[in-house]
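Next up is one chain by itself, shown in structure tokens, the form predicted alone.
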Amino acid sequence: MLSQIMAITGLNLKSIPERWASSLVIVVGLAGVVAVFTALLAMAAGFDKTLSATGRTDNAIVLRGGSDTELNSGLDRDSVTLIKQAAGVRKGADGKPLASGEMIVIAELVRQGDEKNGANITVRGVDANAFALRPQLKIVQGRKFRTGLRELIVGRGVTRQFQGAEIGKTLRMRGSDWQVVGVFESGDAHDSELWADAEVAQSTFSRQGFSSVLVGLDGANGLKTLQDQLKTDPRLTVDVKGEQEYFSGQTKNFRKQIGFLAGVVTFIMALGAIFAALNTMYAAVATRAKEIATLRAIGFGGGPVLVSVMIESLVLAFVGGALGALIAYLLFNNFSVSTLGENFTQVVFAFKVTPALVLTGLVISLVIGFFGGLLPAWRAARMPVTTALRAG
């Protein structure tokens, strides 16, 4: 039986060039399905990776109780001082608590290629310890801002997506002028931010307190120790989360929305691809009806005919899926865009066409090829020999 399957499959595959137009329908249709599916989920994967990569396991972020994001949070100076001195906070090289009171303000910049429409962007006022708490953040051009001056350092993603963020330029935000003195890279969501001295930002934007406090944790039990102490302090109403847990949670809604959209679009396109495959494979079987009947007449069984037609359908599906994955990779992998995050500010991220997405796309194309080839294969295997010979 195996020899019969191989013989018929070889004949089928060798005849594909003679039927290239109809075969191309399957390949192009499935390439489109897989390319769209992969591109949509590559966007979600890139956004997720950017925010999931933000934060360290040995840091924690403290927000006002009940606040989901830094933008909704507010802590007065006394509360920030109590948080910094709490048990569970790691000491820095100077023997003082390694913590940074930080303030979030939304500003507006004009995108590259646009003329007047602005987009929200995060301005983060930080203490000096912010750099020690985020060693992954490196100044790649220029220098750090100086304390007491209206100077900014900008994330690499900001320079790619927005105008006027180059070193030496002056940005006007909320009626105040700020000079850009440096560019930094962190490889995470902070690449979408502008950083300034917290005290200068507070006085400029008329803010009295902070949005959050980022603290270094003292050992493996630092997070629990900090949570327990702040929870029992009657002067404070705060929530404490691991830094990675906080930023990873920011992608939850986006992942759900993109996952749902990718599912709906893929399902609709897959239905079209299945019907295209059905039509193509029915035409292929009809074209070779006499050939199949002759094989059956000289002793080839219906089973090998069915399997060989299925193999042809799956081969075409695999080629289409691989082509779609390649198109998605070439067009979208590391393609940089920005979208609104949970803070209603722009988060710059790059599409990520991962091996898992490519594999999933190929599986989808094979499933479509299986169902698209099943009925034509069944028909070819069950076709009466005399009827097929007369039809040919």
Partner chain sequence: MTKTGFVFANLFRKKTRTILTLLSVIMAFLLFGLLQSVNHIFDAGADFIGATRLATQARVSFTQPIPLSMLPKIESVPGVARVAHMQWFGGVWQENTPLFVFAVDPMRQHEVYPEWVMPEAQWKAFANTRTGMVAGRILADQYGWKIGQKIPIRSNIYPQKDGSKAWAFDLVGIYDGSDENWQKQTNAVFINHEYFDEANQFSHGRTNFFMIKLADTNQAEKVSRTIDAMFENSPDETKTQTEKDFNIGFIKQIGDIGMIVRWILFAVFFTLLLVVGNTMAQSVRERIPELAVLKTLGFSDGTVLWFVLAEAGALCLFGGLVGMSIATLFGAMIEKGTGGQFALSVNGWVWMTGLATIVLMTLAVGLLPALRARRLKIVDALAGR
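Output block for the form predicted together with its partner chain, input the form predicted alone:
Just this one chain is shown here; partners and other molecules are left out.
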């Protein structure tokens, strides 16, 4: 049995080059399905990766109660002082609490290749502790802003996706000019931001308070301690979240939407591809009807014939799937795009074609290949020998 299967399968596969045109239909059809599937989910994966890389487990973010996002939040100076001095906050090298009161405002920048429509960009006013709390953030070009001056540093993602934020350029915000003096890279969502000195930003935007406070946590129980103390303080109505948890929570909607889109598109395309595969395999069986009948006549069983047709279909499907994943990888891996995040500002991220996605893509292509090959294989195995021999 096994040797029969091997013999027929070998014969089938070797004859593929003679009917490459119709075999190509399966390969290209599945390459299309898998490429689209992989690319769409690579987008979701990239967004996910950027946001979940943003938070650290040893930091916590404090927002006004019920705000959900920094944009909607607001804390006055007194509250910020209370939060900074709360138990559970780690002390810095200078013995003072390691905490950064931060203020979010939104500016508009024009996307590369666009002309007039501005996209929302986060401007984050920070104090000196902001850098200590985010050690992953490095200045890669130029220098840090100087305290008290209207100077900005911009994230790498911003310079990649938007115009007018290069070093030396001037941005106009609320009637004042801001000089871009440096570019930073953090490999996370902060790459989509502009940073400035919090005090200067507050005076420019005539704000008294802050949007959030980022604090370093003191030990494993830091978060619990901080939450307990701030919750019970009658002077405060705030929410305390682990920084990583806060950022990871923002990917849910996007994941859901892209997942839905990918599901619908892949399902419809897969159906189309199954029909195409059926067509190809029926044709393959028909052109070799005589050959198959001859094999049957000299004693090969129906089973090996069926299996060999299935194998041919699966091999073609696998090649198609691998090709599709490769195309998605070459075209889209690390492809940088931006979309609207929960703060109502742009989050720049790159597509990530992960091994898990490639694997899922290959499984999908094999499933399609299986269903595309099943009926034709059945027909091949059941073909009456005499009629087939007489035909053509």
